[in-house]
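Below, in structure tokens: the form predicted alone, a single chain.
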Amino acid sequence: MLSTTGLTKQFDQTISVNQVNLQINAGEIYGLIGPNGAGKTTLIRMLAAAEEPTAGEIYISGQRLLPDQPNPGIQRQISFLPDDFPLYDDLNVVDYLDYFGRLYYLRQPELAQRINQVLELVSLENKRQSQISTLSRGMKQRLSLARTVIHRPVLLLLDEPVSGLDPIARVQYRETIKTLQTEGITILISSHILSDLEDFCTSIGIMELGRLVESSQLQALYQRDRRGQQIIIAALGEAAALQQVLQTMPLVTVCEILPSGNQVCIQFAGTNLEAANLLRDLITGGWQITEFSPVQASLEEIFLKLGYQQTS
């Protein structure tokens, strides 16, 4: 769906984006993370044709985005929501969506049907006639998203869309993004908050100092470096006795009793098969196991383990 080759942007003596080679498959939700100044926004603006690259190439659905050209056929497939989500406070919700729908050449009766669909998508049906200035921040961001997808783009570029939202609003926004993916839209979303991405992203890219230093499917990141796999184990009897036994087991590198007092947490350096063998050995050794739960590391823990800067 989207690919870049050697994409670079330089402002005077500062290189904001440096030789980025990016590939995003159709139907993916691609999370782009990195600290302030990493180049995320500049990269997204170039992908949206809002910023001209200094060097490199951009392809959308196999078509090259030509520099200094209008590219109308490609731009109709793209939609871009910047972090400042501009709105017209003096309009009401329906008039705002009607205006942008007409800019994308939507006409009646399709326009009215599409307005109803996007209002339902972002749960603003009961705010149709409300003036935008009266909406909460979360509602305004959801309205901006509705405006962004009203013309049914195939590629959606979101720059820090959940910035400033409370936890409930962030959850609602994430659910909307998941729904958009089911409709076949490919999504690139940037965020500083890793927990907002690991719930729904299929792939992750990390930017540092203008470079794309990591680009991988999320599941592949989870499976990389299994030396830190954690397993929570509980059994009938004293946790201290279980701890003593586990400390003698091969591939158990760390073993400690959790604050609950009846669970033991181990760091296990083996594969899933070797973890199954460990469970078998405990049972055949007479332990009545009541819990054996591998714990998947969070996205933040994985990045810290891989040595990248913490993004928060």
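The model shown is predicted, which means the values in this text are computed figures rather than measured ones. Residue numbers count along the first chain shown, from 1. Definition used throughout: the rigid core is the maximal C-alpha set that superposes within 1.5 Å between two forms. Compared with the form predicted in complex with the partner chain:
- Relative to the superposed core, G285 undergoes a Cα shift of 2 Å or more between the two forms.
- In the core-superposed comparison between the two forms, V254 has its Cα shifted by at least 2 Å.
- The two forms, fitted on the rigid core, differ between the two forms by less than 2 Å at the CA of P35.
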Second form
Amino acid sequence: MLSTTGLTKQFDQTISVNQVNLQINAGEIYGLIGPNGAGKTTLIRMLAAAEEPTAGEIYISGQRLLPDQPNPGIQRQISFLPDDFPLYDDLNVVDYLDYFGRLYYLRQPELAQRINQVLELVSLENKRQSQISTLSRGMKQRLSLARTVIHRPVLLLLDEPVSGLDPIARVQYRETIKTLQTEGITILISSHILSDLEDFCTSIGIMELGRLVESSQLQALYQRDRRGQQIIIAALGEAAALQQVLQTMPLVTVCEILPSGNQVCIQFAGTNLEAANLLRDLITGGWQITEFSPVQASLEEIFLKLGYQQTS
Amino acid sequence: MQQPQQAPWIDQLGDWNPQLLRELRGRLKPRSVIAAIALSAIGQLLLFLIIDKLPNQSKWLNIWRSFTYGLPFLLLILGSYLIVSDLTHEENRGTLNFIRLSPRPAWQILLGKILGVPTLLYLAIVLAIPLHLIAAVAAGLPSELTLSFYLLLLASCILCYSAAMLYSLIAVPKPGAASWQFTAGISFVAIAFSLGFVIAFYFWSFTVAWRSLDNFPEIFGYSLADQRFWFYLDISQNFWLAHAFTLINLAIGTALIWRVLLRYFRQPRSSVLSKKQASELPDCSLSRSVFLGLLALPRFGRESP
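Alongside the form predicted alone that was just displayed, please also present the structure of the form predicted in complex with the partner chain.
Complete assembly follows, chain above in first position.
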């Protein structure tokens, strides 16, 4: 769906994006994470044709995005929502969507139907005649999203779309993005709120200092991290006795009693199958296990670990 | 909920040029329209009352003169200011980027801006045109003079507004970078530029376009002794030749601006001229005819061949 080779952007002496090779398959939600100044926004702007690359190539649906030339065919397929989502305060909601629909060659009666659909998608049906200047920040953000999808793009580029939203608005926004995925839209989204990305992303890319230091399926990332997973175990009886037994088990690298006093936390270097074998061995060894909980590292923890490792 | 039905012509207009429809929708609010109509009507009424009280004057001729002197000022200066202000605002806010990324050709967007941004100004001017025409007929002025005035004004507006658009795109460095002082500075330069253009419009109209009219001294209250030559051709001697020359030059100027404008609108971070355009500029016969013509005029303007 989207691929780049050696994509680079240099501003004066600063290399903002450095030799990025990105591959996103159709229908994916690709989360782009990284610290401020990592080059996420510049990368997204180049993919949206809002910024010209210094070097490298961009392919969208197999077509090359040619720099220095109009690309009307590709531009119809892409949609871009920047982090500041500028709007026209002098228009009402329906006229705003009508304007962008027409810019993308939508005509009546399809245009009116599509406006209704996207307003329903972002739950702004009751605000259709409202002046944009009167909308709340969350509504404006949702209206911007409606604008980006009005022409049914196949690739949606969202730069920090949930920044500044309250928790309820973020949940609504997440649900909207999931709905868009079910419609077959490929989405590239950058965000600092990693728990949100964890909820709906299928793949993750980590950027550091302009480089894409990690790019893989989210499940593969978890799987890789699971090789050093933590497991919390509790059993009837003395926790200290359980700790002694666990310390003798293979693949258990660290074992300590948690402050609660009846739980033991182990660092386990095995796979899921080997963790299941450990549980079976404990039960057959006569332990009455009341808790056996593998602790899944959050995306935030993985990001901190991977980002730091790769850069260093 | 169903969208209220809108007139078919609105749909057709929007399909042809969404930018124009967007500008009209943003500007033609009832309050603004009423204000434009009221200002135009009050201005005309005041002008009529003032001239009516002047002694020993040809009332209708003076009304015609007032409009002829005033309309270019209003249209060229205020129109250019509105366009520069609008584009600067859009570029600053970042909304112009969305339009750039749309698959619509740049000419449609820019034409929509020229036609749509000064809508209220156009409305006020259009409402004043009947009185201007009535005054021309009542004063017994030749119809070709009135036709010439509007033709030259239209061509000048297209050139001036195109230049204003190009200027505002070049002047604003990037979204969010400009302060209000910067925007005010840009607008001030635009007003100064268009004021110069208005003066050039009058100078050219009087000394070249209208000079050959038989009753020029009676119409304008003074006479011109000088002739205007271009490559030893007395262009001010023939009314139609003067107009053909003027309109061709305005068209060439507009075409050159649009060539740069169409490219620069799409790539605002590139150089103003492409390498190809820069290399063509001093060489092409089109620009040679313009620049040689302009250079030749002052040189031979005040002497006989």
